[in-house]
Amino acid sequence: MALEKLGKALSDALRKLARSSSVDEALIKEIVRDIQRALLQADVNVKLVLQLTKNIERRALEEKPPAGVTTKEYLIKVVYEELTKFLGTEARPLEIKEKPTVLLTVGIQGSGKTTTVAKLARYLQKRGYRVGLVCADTWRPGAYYQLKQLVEPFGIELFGNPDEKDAVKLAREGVEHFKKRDVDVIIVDSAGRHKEEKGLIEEMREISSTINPHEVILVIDGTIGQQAYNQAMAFKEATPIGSIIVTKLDGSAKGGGALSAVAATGAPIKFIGVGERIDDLEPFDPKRFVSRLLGMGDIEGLLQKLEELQKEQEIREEDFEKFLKGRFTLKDMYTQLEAMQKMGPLKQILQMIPGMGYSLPDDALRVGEEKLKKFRVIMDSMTEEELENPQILNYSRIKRIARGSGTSTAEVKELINQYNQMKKMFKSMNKRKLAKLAKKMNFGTFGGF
């Protein structure tokens, strides 16, 4: 997930609390220091870190848990609440009220704005909206073609003219074009500015006065860390109708700095970019985000992803139930891994399940697209009996399968090991938490739990 290093460090701090035999002032101060260290390593502003951890320590030492709640449970709740408050408390969803709703995106050059525009268009399309894109980026020669390449596979229409140099004219003509096409949402991609916010704001005002967007969206690069504060503040002061998307949070050590800096301005963060795939754009909900960050899962996010897959008829409820119970065959494993790839990286998905946290073995989850293809070739050389009962695969069978699939015995063994690791991992999951998950997903109850 986004900010995995920060999440693991925070999760480790809470695990230390959970494993302690008793809770005293010394332990609380130690946990607070661990949280401070984790946040500072994620490039969060020192003053903000001290303010946050001071609040956690004060509440942990002064407040008494309500009846029926242990001190440990209450302290975890305090950490969760303070981190959530730190990142904005409430989700601020993007609202599509009028038809067509016009959105204008702005951003510093290199912020990932054009890719984010494509992601936003795809996000809205998956929710049933007809989207039209306008490329008004006249500064970067390849902007139009990049956007076209990203959205063409999904049938999203793009308006633009790579030879036109007047951005305001392109924006106006593009909006007029799509108003006649009966679309629900029009997204205008403006030119990325270079460095200073002043030029960015001026262009935003010029295009805004021409197309009258319902909302202006600022795209901020998550890798710039605490510098995001100045961009967000300048934007917030310039427009009363605005929202922010923070990109590149998946691999950035400075992501925590960017996210907390933007939140500190009070500007509404509506989405975060958490990967390179066009589907890797998530609505920003501080409560859900912190829950995943602390290893507590994100049932709502998991359900949304499952609903999307079910609409595309890629995954069935009974199949997912079987997978979670650790009762699956090689064929089941392949089908589920293939479907889950469309939801995002498997590790990211499993971290949405409460209790999975950051203890998942990487080797059991690192299944790339190429490896999946190889697994399919190997499985095509197996008999139905071998696919249904992998435990019967002895050396002579493995040798025959390798020869028939044009692979090595080591690669066949790798598939078997992958299968055994995943079965072991799911069987070791907390049964009560799985039962709760099943109930939330309306799968009924898992037998024997």
Ligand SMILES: Nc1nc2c(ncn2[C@@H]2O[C@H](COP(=O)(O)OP(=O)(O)OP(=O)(O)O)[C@@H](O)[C@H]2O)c(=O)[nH]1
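Residue numbers count along the first chain shown, from 1. This one's a predicted model, so the numbers in the text were calculated from it and none came from an experiment. Rigid core: the largest C-alpha set superposing within 1.5 Å between the two forms. Compared with the form predicted together with this ligand:
Superposition on the rigid core between these two forms places the CA atom of I416 2 Å or more away from its counterpart. In the core-superposed comparison between these two forms, R376 has its Cα shifted by at least 2 Å. After superposition on the rigid core, the Cα atom of A60 is displaced by less than 2 Å between these two forms.
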Given for the second form:
Amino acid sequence: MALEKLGKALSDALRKLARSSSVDEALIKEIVRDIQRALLQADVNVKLVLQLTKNIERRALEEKPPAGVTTKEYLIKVVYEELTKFLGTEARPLEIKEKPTVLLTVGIQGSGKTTTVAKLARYLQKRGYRVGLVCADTWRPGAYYQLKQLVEPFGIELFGNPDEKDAVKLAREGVEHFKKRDVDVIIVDSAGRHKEEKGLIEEMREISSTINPHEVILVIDGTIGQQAYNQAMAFKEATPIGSIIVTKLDGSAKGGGALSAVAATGAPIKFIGVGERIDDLEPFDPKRFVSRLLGMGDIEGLLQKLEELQKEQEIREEDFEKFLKGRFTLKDMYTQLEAMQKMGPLKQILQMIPGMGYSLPDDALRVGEEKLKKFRVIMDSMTEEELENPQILNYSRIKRIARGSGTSTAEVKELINQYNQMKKMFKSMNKRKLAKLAKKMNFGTFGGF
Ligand SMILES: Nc1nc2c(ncn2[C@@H]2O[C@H](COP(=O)(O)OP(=O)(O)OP(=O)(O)O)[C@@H](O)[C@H]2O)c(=O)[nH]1
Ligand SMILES: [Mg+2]
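Same protein, different condition: the form predicted on its own was shown, now please give the form predicted together with this ligand.
Let us now look at the entire complex, which starts with that chain.
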């Protein structure tokens, strides 16, 4: 696994949190220190570490977990989110849009280009693409045979000429060769002649201008740790079509430093290399990477729970704002009933406010699915005016609506009753109570309360 040591140190910190009986400031500080230590040991840049841990600490101390989530759970989420952000947040998958898509790999000596080219070819082949490889490395003795040996067992086509001395010419010929042969993707492996960025970028420019690749992929050796920042930055500035693969993240103590440094440049990391075998290449997705790194199988479940709660809160927040403005129409009632049918717990939440829960009849908050459907049908037969101002619903209107919706006047009256009941209920909540409720639910302030 990639970054095993870092992962262990981070999950130890979170386990400490999970085991604690209560969460206080001292514990938060201790956990933040553990995380700092773990990251520094993985060669993550000090400034980045401080920024990250400051964010975690601030959020842990300031933010309140939403109703239904424990402080511990919420803290785990904060750590997870900040680490994910630290590594770029969103996955940036490799896209093959055009046929053929030409990819050029570059990287300093020994970074893992040739191995990565073979891995990438295999990765794409497994996904149904026909791949052609071009060995444009005229520098390293046996470069062509190295790549050939790697991909031959998989029947991946390779173009090269061990006797040719001109790398640019070789690259151009290779691309032309495969353009005639109906491949989906052409990957060019370049020479690792350079030990530092400057020469590397010059060579990249030279080859790029001849073959016009769709994407240039910089292969960075993950064992160099935070030094990866300079390479990634120079590369990012040199080409707008650049992406990055960080290799050798298996067993490297400094991999965390390399990954975070590259992410800090904003250059997209598309894959990571996690071993010497041809299948040891993974698409890089910060979210998945972090949850695996933290070794928490159920973190996904926890995140889902939090996400759902957040959605519910958003619905409620809107509703409360509306009620506070004193408007409650039949349409609102319908939305309310629909929402409550899905989420249920409003009554439960209202009960958290002293002196609030007892006055809520269950029926006022929940109706069955069948009834909800019937209400919908009835409301479809009402005019806009009636929906907005239900108090104008006199007997002749009720009769008309019942006829129009194929229901009875009793059913229309039931709908009106339901409406009146709910309206009364919301009216009976005074503003002070609502403000208290809003505070309790961590909604912030409403309309100046
Ligand atoms: N453990 C591990 N080793 C890797 C990984 N990627 C590459 N290597 C090893 O790194 C060494 C160099 O890999 P190459 O693919 O030859 O590197 P290169 O950049 O093509 O080298 P030059 O062409 O000479 O610049 C080889 O021994 C690879 O097996 C990886 O993800 N994990
Ligand atoms: Mg090579």
